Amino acid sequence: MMKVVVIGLGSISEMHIKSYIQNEQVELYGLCDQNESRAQEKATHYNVKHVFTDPEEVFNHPEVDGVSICTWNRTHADLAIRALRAGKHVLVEKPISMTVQEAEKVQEAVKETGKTLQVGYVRRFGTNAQVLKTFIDDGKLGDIYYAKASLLRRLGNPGGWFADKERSGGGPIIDLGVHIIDSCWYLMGRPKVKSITGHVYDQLGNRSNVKNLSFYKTADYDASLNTVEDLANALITFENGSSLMVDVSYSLHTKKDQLGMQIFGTKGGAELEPELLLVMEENDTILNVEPQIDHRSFDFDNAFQKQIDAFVEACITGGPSPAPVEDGLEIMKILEGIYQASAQKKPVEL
């Protein structure tokens, strides 16, 4: 049995906890949070034996094999490095760090220790993404040369640490954009980035004045605190000539929330979201093909379980992680590049 501790017990930790409990190769050994009462309450609810308030206690514990890091973005790299050097396997929530430099240090720690590190790119594990990847890998779409990704909230700044750049590293591009950028980049074959044109806007704030519409708020929501962008867009060009266009928002004057991801190849195309759809050509005719699967749109619970199972399998067998540290570094280059391009008001060459 692999013994795991979840560190940081905010909302995303629930998915880690539930998925570990469902994995027969894991003992959820403990929970760790600086808020002891919260940690104790969750430990009681899930019948977890051990409670920690300091990650260092976890890292020094000889019985712990691995950790899930579900803390503020600012702490991801430091905690991951400390855990690796203490001999623990690591599943770290996205993004892997707040800067490229930090991500490079995490990569160095992985190489030094030989331990498994997986980045929480959970959308890779959705049935829709996995099915689409089989078609792409089989050449059904031909050469992938273009993708579009859009995740727009008209009113969706969670507040709390998400709205505090010092703790989060940024707003929707680093919180939401990381998911849709990774999904497209992964399906495009993980090409190396060449250049980035990006724009970041802070025009609307968190719009806490809007009435009669509810949205998710963190436990420490403070309407007066907001130091992150409300909209960002970018054009990412890769060394193989392919490109990815992306836009993402917490706050935007749009009719409704929108999520869309599209992949285009020389033989066909696909929509990953809002529902998986393939566009093919047969007998000089264009076909819109709807795969008959359980989850044509992203199913969070199902994907999270697959992500945890893949992490555990990699740790136990020593096999490669399906979302390794190298991918965390490459996506961090994209995220940082978008902010840099916007600040410099010109494209960034990588």
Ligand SMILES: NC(=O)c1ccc[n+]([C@@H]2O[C@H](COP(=O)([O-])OP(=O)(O)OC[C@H]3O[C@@H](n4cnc5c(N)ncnc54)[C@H](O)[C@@H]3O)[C@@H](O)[C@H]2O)c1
Contents of the next structure:
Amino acid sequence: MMKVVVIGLGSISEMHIKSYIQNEQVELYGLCDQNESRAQEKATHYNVKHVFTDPEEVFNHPEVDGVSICTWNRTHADLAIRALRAGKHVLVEKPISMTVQEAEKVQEAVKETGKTLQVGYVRRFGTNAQVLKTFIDDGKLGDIYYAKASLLRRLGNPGGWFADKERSGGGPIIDLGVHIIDSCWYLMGRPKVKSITGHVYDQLGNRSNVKNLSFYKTADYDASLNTVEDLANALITFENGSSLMVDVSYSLHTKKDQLGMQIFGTKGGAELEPELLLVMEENDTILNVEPQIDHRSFDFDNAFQKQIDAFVEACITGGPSPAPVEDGLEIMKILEGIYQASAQKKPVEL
Ligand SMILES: NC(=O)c1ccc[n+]([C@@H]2O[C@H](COP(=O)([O-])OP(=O)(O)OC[C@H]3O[C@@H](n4cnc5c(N)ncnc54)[C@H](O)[C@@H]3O)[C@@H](O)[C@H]2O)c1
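Having seen the form predicted alone, could you give me the form predicted in complex with the ligand?
Full complex below, order starting with the chain above.
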């Protein structure tokens, strides 16, 4: 049995906790949050024996084999490095860090310790992404040379730490962009980044003024605190000549929220979201093919369980993680590059 502690007991921790409980190779050994009453409450609710308020106590505990880090982005790299150095395996929520420099330090710690580190790129584990990957790996789309990813919220700045650049590192690019950029990059075959053109806008703010339309707010929502961008777009070019176009927003004057991801190859194309669809050409005829699977859109619960199971498997067998530290670093280069390109008003060459 692998003994695991979940650190940071906010909204996403629920998914980690439930998935570890479902995994027969894991004992959910403890829960940790700097907010003691939250930690006690969750431990009682899920019948977990050990409660911690300081991650250091978790890292020093000889019985703990691994941790999930579900805290604010600012703490990810530091906690991951300390956990690794204490001999623990780590599943760290996305993004791996707030900067490339921090991500490189995490990578060094992984190399030094030989422990497993997996980044929380849960969208890789969606049935739609996994089915599409089998078609791509089989060459059915040919060479992939273009992808497009868009996640636009019209009224969706959650506030709290998400809106505080000090704790989050940024707005929709670092929070939402990380997922959709990773999904496309992963399906494109993880090409090396060459250059990035990016624009970051802060035109609408958090739109806390909007009335009669509800939206998700964090527990510590503060309408007056908002230091993150509300829209970003980017064109990412890779060394193999392929490119990825992205846009993401928390606030935008758009008719409705939108999520779309498309991949284009020399033999065929695909829509990953809003629903998996393959575009083929056979007998000089274009075919739009709907795979008959349970979840053509991202199936969060199922994907989360698969993500946790894959992490546990990698820790127990010592095999490779399906979302290793290198991928955390490469995506961080893209995220940081978008902010840099926007600030310097010209493309960033990597
Ligand atoms: N994979 C996904 O789809 C997904 C979805 C939501 C959030 N996330 C990521 O999960 C992380 C947490 O997000 P959330 O929405 O659950 O946030 P949250 O604010 O709901 O919870 C964070 C918790 O971490 C605790 N915490 C912060 N720093 C700590 C520290 N140093 N030691 C102990 N506890 C600490 C806070 O007290 C809080 O309870 C973020 O990095 C976010 O990007 C991922």
